[in-house]
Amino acid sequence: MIKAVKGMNDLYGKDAYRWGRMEEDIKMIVQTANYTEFRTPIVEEIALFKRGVGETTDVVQKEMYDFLDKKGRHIAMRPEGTASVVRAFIEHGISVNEPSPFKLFYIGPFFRYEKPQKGRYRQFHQLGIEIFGDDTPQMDAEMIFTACRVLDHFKIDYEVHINSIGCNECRPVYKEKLIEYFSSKKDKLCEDCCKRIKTNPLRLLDCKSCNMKMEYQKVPVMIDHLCGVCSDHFEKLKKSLRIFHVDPVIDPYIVRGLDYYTRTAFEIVADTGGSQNAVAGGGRYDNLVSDIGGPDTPATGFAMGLERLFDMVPEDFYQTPMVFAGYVLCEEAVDDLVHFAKHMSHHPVTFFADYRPKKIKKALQKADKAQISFVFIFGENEAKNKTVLMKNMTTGEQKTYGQHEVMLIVRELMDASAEFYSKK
């Protein structure tokens, strides 16, 4: 039996329901704050990745899916948003056409090699959004607050946790500082660290097997080594986000795994019921736009995780739609189902049709089986008289109407559903 790729799953019945509501959801939220929906390829050159995300990134190095195509063309399925998006920014010339800022969205599928784990898979889904042509920590705060405001949405409980990784006049400064203070607990540290300190000393700090935390609390933190600019910028940011009723926690040792990140770095923290519980992430890449070969542009986003938010948001959170089925009993009777099935179409009502004949007592046991809260039965009589029966599977309840009745079927379905819901 050939079955799905480790760490890809399949979503189907009320969870693909419920996500699909979820998503829905999600787009109201942050369409109402006016960004716009963004679609970039699944596949991408790898060159793109390498030099968006960084070489030295364990994405890069260690987790992306690629490939040679039948062109030999290096190919990359997507790790990450952000990289495309700006790829599309400056290729269809965006800074030049769309008035500042430009705020987007995406929802989408993503690809990691990576150890698959509750809430993080191989093929994942991410909310992004980012914004392109503001520079100003006012925006990064309302970036921070619509995250927060998809996570009230679904009444879950999270921290904020906010820091500044500096800017590229403050930070060499800061790394050299890093790496002197690392260079002597080599043998402390683990081997991905080791490569780190030469490499990437600012992922020292986002180690999760080292726990910087708990073991190098003197460690030198970048909040203490800020230029002028990037400590009033940071400032600012805290300001704006407590107007926004967001207090945030100060947590020097986020410094995001990619590298263009420069000053606000962010991430939300809630219990997502496994070992990692940042359930959204990101921050300022003003530099990244030209790093790729567009024009300087500020930007600034986030991702958030539709795996980890999922399992949060509570099962009771949205209620599968009441379900109306119509069974026939002989051939006779067919054709009228059909009628029925097409005028049922045209009302704001969930109905099934099931055109193969069978016994009554059949026909209710798969209503029964399939939680149908009334079926409307087609049978010799109904046929020749040109009715339906109507049966509250509920209840018991049973009437008859005639089969051009549709309104006042409908009025009553819809009566019951309100009833239904009004209870829940």
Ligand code: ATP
The other form holds:
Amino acid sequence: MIKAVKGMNDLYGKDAYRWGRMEEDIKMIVQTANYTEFRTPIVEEIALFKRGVGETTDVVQKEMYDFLDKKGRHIAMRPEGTASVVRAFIEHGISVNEPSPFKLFYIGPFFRYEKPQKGRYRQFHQLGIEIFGDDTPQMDAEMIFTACRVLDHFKIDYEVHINSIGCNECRPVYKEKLIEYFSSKKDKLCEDCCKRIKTNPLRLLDCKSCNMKMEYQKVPVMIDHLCGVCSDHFEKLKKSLRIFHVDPVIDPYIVRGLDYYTRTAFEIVADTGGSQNAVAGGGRYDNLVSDIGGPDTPATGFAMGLERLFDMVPEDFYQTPMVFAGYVLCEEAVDDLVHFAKHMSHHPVTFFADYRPKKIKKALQKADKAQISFVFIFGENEAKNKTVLMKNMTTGEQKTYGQHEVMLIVRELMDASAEFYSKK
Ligand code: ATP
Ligand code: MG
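To test you: the structure above is the form predicted alone. What is the structure of the form predicted together with the named molecule?
Next comes the full complex, this chain leading.
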């Protein structure tokens, strides 16, 4: 039997409905905050991610889905959104052709070759927002606040952890300090971290496998080594977050997995129901656009994992809509149901028709299983008299309508829907 590729999921039924509603709500929130949708292809030249995400990152070294196409081009499925958006930003001259700051969002699938577990998949989905052309700490705060607005909407408890990882002025000095510190601790480090000491020493701070927690009190941290400009940026970020009613936890061990961050780095942690508690992360990346060959453009943004968000949306947040259904009891009534389905399609009610004749008992059993609210029965008598029997499945109440009385029927269904939704 052919099964889905490992780490990739199907979505259907109630979950697909809830997922769709969740995406609609997210779009509404970010669109009202003036972010416009940006769609990029699922694949890019792998060189983009190597440059954009960083050669020394886990994402590029271990987690990439890549292949050669028929012309031998080295292509990768996108593991994250920022590099693609930056590529497009440069390619379309957005810095000159669109207003600044340019604020965008994206929602879609991403691919990472990771060990699948709850909250960690090989195809997963992210909401991302990015802002180009604004270097202010206030914009960083607004960006983080936007992530909070999404979580607040779904009534989720979370903590916002922030850090500053400095800039090209102060980070190299700090990196040297870290290298010096970790070089004397090699016996306590995992194999990957021993290799990373020289190439990417910041990553040692958030390594999950070599558990340096005990050592943390002594590890030099970036926030103690910020230059004047970065320090001022960080102070203003904290102040603006508080104005937005976001109370951040200062976490000097957030470095983010991807190489391109400058100054602000943040993560939002929540109880996602699994061992993966990061629901969103991001920060400022003022050098990425120019690193990829574009004009000097400050930028900031975040990505939120939608599977982890979905698992936290309260069970009763969305009710499934009321569905109405028509059944036929004999061949002679089939065309009546076709006519009825056609008329119902003009109205804002969810109507489902089952054209296969069956006994009334079977029809009602099916309706029950499908949680139908009202059924419409077309039997021999109804075909003869051009009527339809309507049954309220909750109360058991029955009524006969003329088949042409669709307006009256729809009115009754809409009243019932209004009552149903107002009670929830
Ligand atoms: P983690 O530390 O959990 O691996 P990350 O730092 O690799 O996360 P980012 O690149 O910051 O993740 O992506 C932003 C968000 O996307 C994460 O906070 C998480 O919610 C989600 N995410 C990342 N990788 C996966 C995955 N493989 N499956 C599901 N969600 C993911
Ligand atoms: Mg990861």
